[in-house]
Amino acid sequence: MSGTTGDKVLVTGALGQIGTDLVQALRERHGNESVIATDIRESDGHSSVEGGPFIILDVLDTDGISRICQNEGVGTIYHLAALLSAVGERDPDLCRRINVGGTISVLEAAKVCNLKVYSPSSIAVFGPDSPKHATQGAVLNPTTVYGETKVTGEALAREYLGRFGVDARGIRYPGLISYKAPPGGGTTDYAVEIFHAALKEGHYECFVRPETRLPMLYMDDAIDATLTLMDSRGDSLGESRAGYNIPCLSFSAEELANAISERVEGFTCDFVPDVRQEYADSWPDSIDGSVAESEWFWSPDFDLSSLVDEMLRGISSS
């Protein structure tokens, strides 16, 4: 391995929902110039990349990734570029090409440049034959293309660790809720859209049934979990390191709507399921994050009540 000359951080998919918050958190920790934000599209003044370096980057360009890492002295990549579930199902070939091909490109660059890699997975790795409270070792038979790409991503991370010593780590993210960036085309987008609709129109038409219950997490907790995992000593991490379940919330769409209606006078919500209901039905209601909790000692700070309060405050002040 040729290695790199420094310890800078590179983030792919920096303009997405997670990237918006993660770039900000990393720059607060490492300094603006030490965190290189990248995406395939122009930043157009996006708040997540203002004040620090931004590079247009195609994650399928392995040589380009390696060149940037070597020239800039990158030591760690947070690989967030991906097509999410609802968008991915509309174009399966593109979803596979970006999600799997992009992960291979990043892992290949990591092999050449001796990089540490964060490559997130998702609760979409589970399928209808997984238990409704999904354990870390539950069977992974997803029924969505997006879920298939995330199972493959976990397998690739394990392969590159075992064969080439690439320190690759990941979390199976639940639905993530944030006010700082718009949702990116996932099945859990309703849990973000509902807040904006409540404050702007006073009404929301939800695309899943009221009783639909899914694992969820406030974005601040997701960022904290990500950084905690990456800060953890490698020898403390077990065989789940490529895709940890993490402790998180579990609430129904109706419970979320009710919590908002308690705070936003006159807010109403109708439930009109569409094809995304099928994807939600294939996923667990909740997940067991005890392995992550025991190996790297993490648990969330936000419950449903504080999550709702933060979202309404953040949207109102933005």
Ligand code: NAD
The other form holds:
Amino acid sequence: MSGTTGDKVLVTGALGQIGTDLVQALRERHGNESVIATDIRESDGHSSVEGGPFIILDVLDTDGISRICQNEGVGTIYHLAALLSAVGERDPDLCRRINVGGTISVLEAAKVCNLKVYSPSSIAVFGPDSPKHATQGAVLNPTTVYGETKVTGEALAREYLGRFGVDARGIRYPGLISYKAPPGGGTTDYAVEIFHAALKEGHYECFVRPETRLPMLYMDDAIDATLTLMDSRGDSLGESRAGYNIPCLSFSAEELANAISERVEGFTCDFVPDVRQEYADSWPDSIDGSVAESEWFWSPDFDLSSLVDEMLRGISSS
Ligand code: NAD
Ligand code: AKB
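So that was the form predicted on its own. Now I'd like the form predicted in complex with this ligand, please.
Below: every chain and molecule of the assembly, starting with the one above.
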């Protein structure tokens, strides 16, 4: 199979936390019919991705990806299918197979079908020996298998660009906070669960210690950063294009709980760390996004206060 591709967009892992918001944003831009949502599972019937085309697709099926792209006239893939850190550490082999194998499949399809690719990385690329305020060029020695798959994903994207000219780009997302779809089993899930628990139960048992501080971002900012990167001219992007640090927030679990307590009367939070504490401790507290800022001029709109307001408003009205 070979040939040029069209204007349509395909999203893998579209039913997940990011896909749910990204598909909606892409459909607002390109029209419902031009954005093909795909996932390995069926929707539960409540997802916003149902407002347009949806196809069951396993990202390990390279031929299937190429076939859909050829038949439907796809020109760009947003590759979101993956296992996140907590789920991934429970089954490292599967995590490697899906995260690395899926990225190879997508890049192979991109090579054959001449696709532009967005393939996200994560702050999980950093390990305990990276500075706590992690710079773009900081050493990458993750201690989670999930983090290793993300380092490999960045290397693969660079390799396919260098060897085959595949225009692959990515952001090292921090923990993303949103309300339209539940998080998929990561270490930063507490920063989403806490809002639902606050409004439903008035109480949350947080699985990391209060002083745990991680880079975070509200989903609207993450989507905006993603689309800004994908809109940028290729020749403006430097050697970090497969995994940009971006400017983001940094707050502790206790600061988040306090910000919610100020708005939800009677809310209480206990801190009972589990194995995910170890993963959180291996990641930076904050990241330096100055390379992204200077190459494609992006910075977030939401701070902790406006993020908390938006989350409480969004959950209450959905
Ligand atoms: P998610 O777990 O919410 O969604 C992933 C989706 O992939 C799920 O709907 C799942 O059904 C699907 N999937 C799993 N295996 C598949 C397969 N073999 N074929 C096709 N689909 C499959 O994840 P997310 O939070 O939306 O993350 C998307 C991407 O962003 C991932 O690469 C993740 O590592 C990265 N990321 C996310 C965050 C975050 O906080 N959400 C932070 C950093 C990086
Ligand atoms: C996770 O916690 O696994 C993700 C991530 C930061 O990559 N949210």
